[in-house]
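Below you'll find only one chain, the form predicted alone, shown as structure tokens.
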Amino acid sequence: MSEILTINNLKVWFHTRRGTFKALNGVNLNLRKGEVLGLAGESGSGKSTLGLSIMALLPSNAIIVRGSKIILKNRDYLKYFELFPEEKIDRKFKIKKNQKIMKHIRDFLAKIRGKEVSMVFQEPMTALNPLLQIGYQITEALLAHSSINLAKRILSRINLTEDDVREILKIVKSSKNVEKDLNEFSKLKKLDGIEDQVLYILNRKDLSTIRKERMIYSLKEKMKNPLTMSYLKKIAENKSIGIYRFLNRIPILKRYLKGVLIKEGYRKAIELLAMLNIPHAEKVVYMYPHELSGGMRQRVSIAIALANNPDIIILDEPTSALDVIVQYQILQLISELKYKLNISFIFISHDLSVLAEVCDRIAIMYGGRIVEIGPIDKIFYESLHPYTKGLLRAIPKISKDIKTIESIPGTVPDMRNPPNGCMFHPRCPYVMDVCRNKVPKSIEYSKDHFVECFLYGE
């Protein structure tokens, strides 16, 4: 498989008061595509830094020192800006300067976010505005990067013609291949857009074949005023912005046109809600996040990620707030989308039995660094280094033998004064001298199977 997202030597420290808190200290990792990639660890070893790295959302006293790289479909969105130098963080570190870096990081990232990358957050009450309806905060993330296809599903909606209507149900009926043939045949005829409304309609369980059909035929809309058409063509054509520019002397067809846009926005997002299983999808676009459960709630936070069909989305342990049947459900439907989809996940959790569920691979960090990374049979049960064998033994097992859970002795380190060398030879049951004064190299022991300690390799 083709790496999406390759991080190399990712240093990303935090200037606080009390001295330079180091979170990241060259981790090193890829993501493949159309895969689900595990990250685990205790709490403070820097999943969800790594996670807010990759989307760059980090606060104005986040360093991201020099040489670190996070290269994005083969860009590498770092080279662009002067970053800090680690010899000379302590010593000439101005605060104003690295805000100006991380707010043009972030302004720079903003036209990826949300598009190629997304990002699930942990709770989501906290992260869905209370506000506002769970449609609108679905089509704020259309709006952003989709107002083209946007516009583009309401045109070809307007220019569907009734022999198209019988051609698209021709291909229903007859093809082995719906979804390839509905494609060629929106691109034929331009009307790009068409196909994911049929397909909706087509993958809708609480339908009889009838009423798919009836609802077909019903998605032909009348023509709008020429005005709108207008400027809902040159939207679709990619000349928004001067259409904003003009529209903004008119605020009143300004307002209109966007009401024109965030109704289509609604009716992706009942498809986008339908998709993944949220009953009642054309009720729940109205409602507002405190009258869902947390399941649906979370689905909704899913729902906003995909919205913008991203090639990578990062999960930050999205089920840690949901009871068991609700988590199992949410893993399942992580694993439905990955296939469907083929998009590529990051899954942030503390909780190895749940990342056993839906990854291809696990990496398991420890202050700041993978120290380990490899299949799921490889980190279960072939294991090598001691960190990652400390988690394992700290899982709860039912067996009326064991009667206490193991824990890894000591506590994760200060990251403000963190240990020489391997950062785990405080808490290793077999370290050695050279553990404290070196920091161990990443080596592939098998076949993608890597292992940072001096346990193995030369």
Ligand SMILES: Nc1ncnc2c1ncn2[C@@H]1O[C@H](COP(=O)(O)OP(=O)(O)OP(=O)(O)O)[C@@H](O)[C@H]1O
Contents of the next structure:
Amino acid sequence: MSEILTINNLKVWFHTRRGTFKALNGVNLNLRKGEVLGLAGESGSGKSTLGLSIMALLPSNAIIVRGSKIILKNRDYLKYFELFPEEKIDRKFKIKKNQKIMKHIRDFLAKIRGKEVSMVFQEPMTALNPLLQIGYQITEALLAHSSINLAKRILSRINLTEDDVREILKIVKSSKNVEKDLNEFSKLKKLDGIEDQVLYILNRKDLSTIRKERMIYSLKEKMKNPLTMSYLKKIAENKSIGIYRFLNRIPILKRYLKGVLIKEGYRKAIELLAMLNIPHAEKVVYMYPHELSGGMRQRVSIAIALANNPDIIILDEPTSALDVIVQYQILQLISELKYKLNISFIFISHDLSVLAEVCDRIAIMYGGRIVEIGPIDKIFYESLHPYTKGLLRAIPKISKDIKTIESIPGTVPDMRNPPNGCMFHPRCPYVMDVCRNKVPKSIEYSKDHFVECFLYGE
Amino acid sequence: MANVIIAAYNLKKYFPVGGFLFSSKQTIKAVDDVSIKIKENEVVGLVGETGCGKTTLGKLLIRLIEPTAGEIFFDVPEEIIVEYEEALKNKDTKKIEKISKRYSFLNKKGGELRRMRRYMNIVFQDPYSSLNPRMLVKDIIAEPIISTGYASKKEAEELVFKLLEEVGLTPEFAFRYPHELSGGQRQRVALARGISTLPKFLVLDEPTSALDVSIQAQILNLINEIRKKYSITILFISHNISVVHYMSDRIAVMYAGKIVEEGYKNSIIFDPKHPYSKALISSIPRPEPMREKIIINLQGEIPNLINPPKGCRFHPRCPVAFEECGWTADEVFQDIEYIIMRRYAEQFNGIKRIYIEDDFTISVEYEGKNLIEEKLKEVLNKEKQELRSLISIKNIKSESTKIKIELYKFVEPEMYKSKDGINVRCLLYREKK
Amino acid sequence: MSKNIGLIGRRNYLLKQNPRIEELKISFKIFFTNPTAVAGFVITLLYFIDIILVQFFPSFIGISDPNRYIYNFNNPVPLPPSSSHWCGTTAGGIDLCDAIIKSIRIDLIYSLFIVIVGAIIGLLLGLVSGYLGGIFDEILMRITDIFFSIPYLVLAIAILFVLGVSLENIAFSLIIVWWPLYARYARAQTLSIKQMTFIESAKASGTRDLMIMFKHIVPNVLPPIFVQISLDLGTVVGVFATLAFIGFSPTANIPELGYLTSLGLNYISIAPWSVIIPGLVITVFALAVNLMGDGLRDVIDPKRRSV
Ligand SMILES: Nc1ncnc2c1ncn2[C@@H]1O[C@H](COP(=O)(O)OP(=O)(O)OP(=O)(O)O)[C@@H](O)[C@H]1O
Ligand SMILES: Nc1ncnc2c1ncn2[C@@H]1O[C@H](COP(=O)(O)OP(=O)(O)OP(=O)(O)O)[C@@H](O)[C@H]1O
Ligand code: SF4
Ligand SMILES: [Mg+2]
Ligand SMILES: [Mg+2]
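For comparison with the form predicted alone, kindly provide the form predicted in complex with the ligand.
Complete assembly follows, chain above in first position.
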């Protein structure tokens, strides 16, 4: 399996009036293509910070320490920036200069954000703009990166001929691998974008076959006016749209030019929402966030994250505010997306039972470090790190003879001056002398199962 | 036999919707006709999805809000409860009134009510907004002690330190502000406040939902310890069913303002009766990867409580709903319209209009002499599998240019007793006549 | 046993920093790291020092009679600023510097009085109506609506026409104009705090309404009201001076900024400084108080506190 994201020795600190919070203290992590990686840990252990670092969306008081590496698809993007080394971060630390660096990183990664990596934030309420229609919010995300695709979709519908449709239907009826054949077909005929729309119709569960065929027939669209057509072509070919940028400022023309794209965005939004099993998607796109229930809102956030076909989606506690039935639906959706679109997920949660339902691998975080990472069955049935063990014992399990749950005594360390040695040593039942002085190294205990603890290794 | 601490009968809480001046007649039926009885030293868990009225019920029981209708008894002798229930059964209004007048918790007022507050309290979910940010922890904990007149100000001060120790905090926490505490510590303070007057009855409204698993374990064990030590009766509200199962003796499942199932916890968790409980319990996430899952997937959204579904409130989402579960013409109408006008539009050309005739009849008007009736019957029969509402069609009759679709009349489900002592509000468990 | 813990607790408490002082320290830190707020604060402070000096130690700054202007009829036409008259003189040969130093006192003290009395009235009504709701709330809101529908200057002038001309009456009319603003503000704050769960848990523990009001709501409503007061003070000084300027101050020889400005009005074309300088004194104060208020707003903002 290929690795799509590698994080090396990532240190992220927060500079505040009450001291410097060392949120991440050397995180090593890799994410593979098409897997769901669970990230569990106590509140304040740095889970969200890790997600935000990958997205390059850290607040301006954050400091990425020199030596940190975030390698996304073989590109190490932090190496372009002059980061502060650890020893320079003291009382005389230059906040303003750091803020500038952080801003540069944010701007630098704007291209990637949403397109290659996207994130569903911890609070679905705050992530959506209450004043904009759901459809518009999805369209905005699409316009940011995929206007080319939108234009291609429109053009492909216009260029579609009767013969093409017949051929498509033939493929649909007879082909064994519809998806692949449709892709080839659209490439051959220069109808990029049509396969997407056909597949959406085919995947709908609420329609009879006859209706589906009719819908494919009705994909064909009339020619637009010449101005719009040339605008769309320019966008589709990714050419500079110089003059049109100006024309888009004029209200009436805007309706013809950008309006066409926005309308297409709504169309795509409906497809996305329907794919996420939202009933009456064509109505939902015209609604506002407050008109939707929590589960629906969460799905809309996921739709926005999905809009540009990212390779990685980071989900920050996507189900904590939901009740079990809706939660289960979302978990199911994630597994489905993983298989269908081969997307990699980082699933952040402090609830291990939820992670047990979807993840392939689980990373356990404590005090800004990943203390254990491994395949899901290893973590649950052969966990190594004392913290992981404690965490597992703390979950109430449903069984006829109730075992008392055990909590981990003590509290999370103050991240302003975290304990020396192993972060967990003040709370660890097996603490030894080494633990207090030295930071344990990561050890591959069994295949693919790493742990940072002195109890293991030589 | 243990004493009944709190007994509530036919409790209702309807919140008015809309502003003050333009208040419409519409109400949110947050709690509708709920009866619940909690015995001394018992922990009753209350589960259900968001917005089904759990918090509202909890607040009603300790009279933090006034019920629209219903009766509550707090810590009255067993005989009275028995007598009252008998009177209810026989519809003996005179006796009901007499008992209510003398014992009803709802009749307590002013100072008497305030003194009674000593014996009950509530701990809320959100540890961030449930403590006044401008008060010191010691004043927060001492407030109920002083307000209910449980002890004097001076004694309260000493009690605070004892309580802090009880919930596992050091005395120096007394002089901190809430924002200096972590979520778990705040919840400990809230708990200390909750037990500060040694109440007999405590409502815990999702006390650990905002906390981490490991902190949650600490708090749950703390609650258990305190409860045993001071013999406190608890209503434990949560949507985390594993937690409820761990904490409670009995569990009540709530759906859309009604309790739909209630009984001993293991019977409910391992052998749920109500279709909703079945779905709910099947979708609990479990820390056992690769386990075999049989999950009942529920379609549809949470019902709106302004116009809740008729009959059984669960029927629009119920996978086993049958003829009498509560279907009315407007629900069926939407599905029939969808079938005729959308899904099979090409087969039904001559249809002029579909409309609701009365609560249980839908009419379809058509043009010409098409043989629509047969076709309609066939299509509706075919779609029954997917669209459960069509099950409620009793018969389809032709009348000149119109087809009348008649529906079964629905039955309002009551609490039925199943064999293993669970009370279920589902028509499937109705005693066969 | 419990007694011991109490003692330990108290000892720890004494040894450790007092949390209230800790809080105050942070507040100061936030305020004093904000340069514009500090600038505003320093300027405001200068004005208040001026009041104290004029009131208690007039001779210290070389002022002979703090309660009236000193005319110099030998030179009744305004003179431009010079080494003998730093700010120049205005009509009647009054030295502007001297006059301004004296005048600030009346404007500021009256404005403070207006704002504080207005805030107290508004706070009380707003609290009660927000907390009780119902009919009382409805009536209060309609009354404030009426006040808001009339431009405040027009309303103040109308009241002054009825009451007659005097500084006290200007203050009185402005209080009448200003309290609805605070009532609205206090009500909104009360409503938002009333929704917090800690109010509910106070009710659940049998706390009386009055206690809830004073122990829970007032302490949370007061800080934003203080900020509002400091933001308003500048505006009120301006309006007060305006009313005096357009002739609602008694013609008696009372040192007041609006009146002082109006003295120079006849000479505006030949002696613009006689209008501009007193006008500037008012504007600078309004600005300074505003900056300070903005800084205070940051102090009570919990989001900024936690960073
Ligand atoms: N903007 C910020 N300024 C200062 N400190 C911050 C900031 N954001 C996070 N922190 C600190 O960084 C640490 C890690 O926070 P983070 O939000 O990543 O934790 P988390 O694991 O996501 O916790 P949770 O489960 O509560 O969401 C915490 O100690 C927190 O106080
Ligand atoms: N004061 C109120 N005024 C109007 N409607 C209310 C009020 N309080 C609750 N409701 C409504 O009553 C219904 C039940 O609310 P309640 O808070 O009891 O639900 P819950 O089961 O506790 O949900 P959750 O799991 O989200 O806490 C909801 O639809 C809610 O909108
Ligand atoms: S009564 Fe029972 S079967 Fe009928 S809808 Fe309700 S839950 Fe389903
Ligand atoms: Mg987080
Ligand atoms: Mg609730």
